[in-house]
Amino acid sequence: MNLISLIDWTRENLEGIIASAVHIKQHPEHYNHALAGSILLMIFEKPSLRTRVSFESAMLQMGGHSIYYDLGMSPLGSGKETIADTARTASRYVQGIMARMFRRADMEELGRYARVPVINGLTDHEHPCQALGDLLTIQERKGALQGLRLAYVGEGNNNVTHSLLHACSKMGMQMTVGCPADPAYQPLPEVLAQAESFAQESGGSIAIVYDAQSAVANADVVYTDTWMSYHIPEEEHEKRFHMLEPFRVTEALMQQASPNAIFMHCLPAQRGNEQTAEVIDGSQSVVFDQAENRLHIEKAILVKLLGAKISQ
């Protein structure tokens, strides 16, 4: 079993992973040797703080080991070896592969040829581990997911938004994306169609609006992401800033949400761009709880996919 996309995981799968993460977080001592003897190959084409440190820590804390593999210094990165051959070779050495790659197609090819579980640490299309950690954080703060209103504001055409659409729609949440009317800044049509289908089954809902105020009205969760991801060319920054400035999360915008709303951001964040310092450093912010929960949800994913020895 792989974790390439949340599309492939049922609501029961998602609920099971969240429940497992809750137990792991509450009783880490039961998992000290859960992955003893297991090795995780971590392939990085795109740089990371949270993904690398959380996965390495997860493996170490559960008795396993991880290998960091930078594609910039590899035969695969230089074009001298194929993804298929890399997957088939690595499968002979390790018990699992986590990859953080630019292209969705490359991740899918890796999963197709590997004979060990493959975990999507991020692509240009999706970020499933982040979305699962976010669900864990929201459940901790709100007690349940069904019927909760999540407002995402900013650029809708990115990996975090796409995975949140998949996750929220499967869990019966009401998700609204507030983004510019330019299609380049909106979620991909195929992702919206998938999320709308999942929402019909779960009792949730999906909406796209073009102003921040209506997006966050009465929301239980207000979520944003960086405007300037690693891959954005510097010459595009001025245009993006102009397009996204109306979607900055300020204290005034947070007041349009539910009084008990929480603020979320997957990090890294740029204060003064997608949100003000007062918001991200304020009392409603749970961004570092989110960052911590990446560790616990990834432990749960590793336990499920790699197999585990759990002490009672």
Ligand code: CP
Second form
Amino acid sequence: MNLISLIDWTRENLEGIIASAVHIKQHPEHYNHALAGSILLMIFEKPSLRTRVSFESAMLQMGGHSIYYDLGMSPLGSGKETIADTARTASRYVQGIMARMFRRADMEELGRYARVPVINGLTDHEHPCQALGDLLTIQERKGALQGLRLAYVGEGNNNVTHSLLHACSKMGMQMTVGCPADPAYQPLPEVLAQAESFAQESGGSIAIVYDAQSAVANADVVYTDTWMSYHIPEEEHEKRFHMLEPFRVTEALMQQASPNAIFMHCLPAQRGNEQTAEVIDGSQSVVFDQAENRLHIEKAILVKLLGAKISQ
Ligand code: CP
Ligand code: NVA
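The form predicted in complex with phosphoric acid mono(formamide)ester (CP) is what I need now, so please give it after the form predicted on its own.
Starting with the chain above, the whole complex follows.
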């Protein structure tokens, strides 16, 4: 089994992984040897703090090992080897592969050719591990997920937005995206159609609005992400800043949400861009819980996909 896109995971899979992460977080010592003898290859084509350090710590804490593999220093990165041959070769050495890549098609090709489980650690298109960790954080803060209102404001054509659309719609949540009316800043139509169909099944709902105020009205969760994702070239930054400025999360915007609303961000964040310092450093912010929960959810993912020896 792979974790390349949440579209392939059922609601039961999502609930199971969250329940497992809750248990692992409460009793990490039961999992000290869960992945003894297992090696995770971690392929990186982009920078990372959280994904690299949390996956590496997860493997070490569960008795396994990880190998950091910078694509820039690989035959694949220099055009001397194919993804297929890289995947088939690596599968002879390790028990699982986690990869952070630019192109979604490359990630899918990796998944097709690998003979060990492949975990998507972010592409330009999706970030499933982030969304799963976020469900854990929301559940901890708010209890049941069904019916909760999550407002995502900012850049909608975004990997984190896409995975949140998949995750929230599968879990029966009500997700509203507030983003510019220009289609370049909106979630891809294909992802919206997928999320709408999952929402119909789960009793959730999906909406897009073009102003931040109506997006966050009565929201239980206000979520934003960087305007300058890793794959966005420097020369686009100024234009994006002006397009996205009306969607900055400020204290005044937070007041439009439910009084108990939490503020979320996958990090890395730029204070003064997608949110003010007062918001991300304020009392409603749970961004470091989110970062911590990446560790617990990734342990649950690794245990599920790589197999486990759990002590009682
Ligand atoms: N949220 C997240 O994936 O962070 P990194 O880019 O630091 O891994
Ligand atoms: N949208 C961001 C997420 C970083 C974790 C990016 O792709 O850079």
